[in-house]
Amino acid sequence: MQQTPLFSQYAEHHGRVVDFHGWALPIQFSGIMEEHRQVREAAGIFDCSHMGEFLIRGRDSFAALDRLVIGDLSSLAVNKCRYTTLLHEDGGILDDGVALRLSEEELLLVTNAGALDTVDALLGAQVPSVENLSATLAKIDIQGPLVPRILLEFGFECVRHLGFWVGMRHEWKGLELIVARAGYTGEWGYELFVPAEGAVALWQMLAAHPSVKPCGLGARDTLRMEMGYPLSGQDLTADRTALEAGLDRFIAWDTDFPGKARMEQQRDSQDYQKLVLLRSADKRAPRNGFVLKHEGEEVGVVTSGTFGPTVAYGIGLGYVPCSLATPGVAFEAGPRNMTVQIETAPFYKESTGRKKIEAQQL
């Protein structure tokens, strides 16, 4: 398995490892259901240095990126985020990331280990200048309503000026880091691109901190569950488009992309299956493949699932038919039949992510 540069500080924090696409990873530290209430609540840091960072430089390597995607990333402005799907020539899913413009004449695209070695052969061979960062960056992201001021304690004045889904570079330490404020739990948090040589010393100092505490694969899993935010490889795959996985407020439609026909032929006729949020009326989770009936009839599948800890019922994504795509409506799921209905996104609804920062706060 490989291993990510911060692979020795799993042991310091009796961290369990799993093999996660072929990259040996944390899947947690003292325990599941305790470090996701620690980023509820306070602030937990995760290793995500196994994620793919590719610099991308120039309008018309940008332009060649927009003919990859659902979205007009040549129009992001300098400092902003945008989340969005690379596709394969039919419309499906290859992964899906996030776009951040670090100036007029660089772009970040950060994606997925599931597919990188797929991302880079086709980002290598269709956008005319393109670096491929992974190897030579660690990210870690920490995540939880203290995190502000934490990040203030160690000299990262850029988070005063950081809104919602903005990063910039910033020097720490005579590093030179990336900062986004972004994440995968719905926490206020921030993303730390730092080079691979300084990504112990962070780790350790943010570490170290008393209201921060290591965090592994399984809490990422139910935090993200609760924000109902799709997994790249599980929920988005080949066979799904970006407007199946209700991704279609991401879809630069005056632009041209792979499948758009396909797309647009769906977006039309209403007639495909649509990816929604499903709760059960207690802790029972559905699971994945777990078949979804309506009126004892086979609708949909079942993509994600788990026990949410925060909300305290089962929670879990599938795919139904448009039709039956509406907040309320009932199906039964799995091999017992147990009743879950379509909820409103997201599951938690009280997360600190989209906060404004007051100056009080800091």
Second form
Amino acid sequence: MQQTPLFSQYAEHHGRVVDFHGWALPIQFSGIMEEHRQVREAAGIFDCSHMGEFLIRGRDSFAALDRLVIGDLSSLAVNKCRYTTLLHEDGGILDDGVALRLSEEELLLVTNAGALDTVDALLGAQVPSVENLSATLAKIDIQGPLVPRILLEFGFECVRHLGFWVGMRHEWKGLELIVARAGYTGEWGYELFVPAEGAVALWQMLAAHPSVKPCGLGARDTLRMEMGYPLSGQDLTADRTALEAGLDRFIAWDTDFPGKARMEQQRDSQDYQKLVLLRSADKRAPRNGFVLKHEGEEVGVVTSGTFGPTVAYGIGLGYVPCSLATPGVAFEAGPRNMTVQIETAPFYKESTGRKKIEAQQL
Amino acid sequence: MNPDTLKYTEDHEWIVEQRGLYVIGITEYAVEELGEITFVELPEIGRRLERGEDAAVLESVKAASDVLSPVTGVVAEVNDTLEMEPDLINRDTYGKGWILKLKDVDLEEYEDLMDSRSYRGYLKTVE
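Just the form predicted alone so far, so send over the form predicted together with the partner chain.
Full complex below, order starting with the chain above.
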């Protein structure tokens, strides 16, 4: 298994390590429920160094990238982030990612570990100027309502200028970091990209703060599910288009992208399966692979599911026909025919991620 | 309950005779594998269970898992407290986290189960 630059830190916090797409990563430290609460109420740090980072330079390269994704990244303003998905030739989802326009001439594309080799090969073949920084950049996500104050205590003055989904370079101890106000938990937080040689020092500084605790993949998963965010490789797969995945608002229909005709046909006919949020009637959770039945007929499948630690009921994501994809519609799920019904996103509605920075908070 | 005096299954349930009833729970190993338990579905009192039949369902943040009856018997009591406090199993699986009690059990099946020493040996083969 591959190790991130932070591997040596897991044992100090009793991290339990698992194989995640070939990476040795912590599934949990103190426990999934406790870490989940920590992020909702205070602050947690996640080692996300296994993720992919690509630096794309120049407008020709931006345009080449645009031909591989559902969005129009060339139009992204400097310092802004945008969510997008990379596509297979038939329009199926290869991976999802976030693009950050670092400058007029530079775009950082952040992708996942699961499809990294395929994404690297695709970008290498199609984009004139692309540099894979994945091995040299570590990434620490710090998430939770107390995070802006904590980062200011550590001298990260840049947070005063970072609105939701805004990012910029920031110098820290002679190293050039990239700080983006984003994340995967719904809470106020930042993704800190740090050169690998500075990763341990940054992690140790943050972990030593009394309001910060290290968190693992388990809590990352329950936190993202409470927000209804899909996971690449699990909810987003090669047999689904971005339209099916409910990512309509990220599709730039006026640009060209692989599988556009297929997606237009889906859009116009409304004849496809769509990713929806599924809420359990009690604490039982729908699980990945559960068949969804409606009026006795098999109509769909659950792709993610868990107990939601903050909402305190079972939650999941699954694909159902468009004709049934309306809040309130109920299904029987899994071998025990548990009842789930479609919920509007997100399950957890009190999250702090999009809050505006106010002077008194800082 | 003293783990040394219990009987064990290969599916990581424990069982022990106590005042004529047979108390069943899951082992520390199973608790570690499941993680924090969030939901427990208990069987109906009076239901007859075959050996290996689903006796209860445990759900954790990570997964759902069936508790299989270690022996044939009839459900005499269930631990209702778990419905409100499922994490009792995480905190005290050999005590307050017991799941159900059986009566009229098949004693031959009971005698055939692993003792604590065999179970510890068995754990080495699965870890």
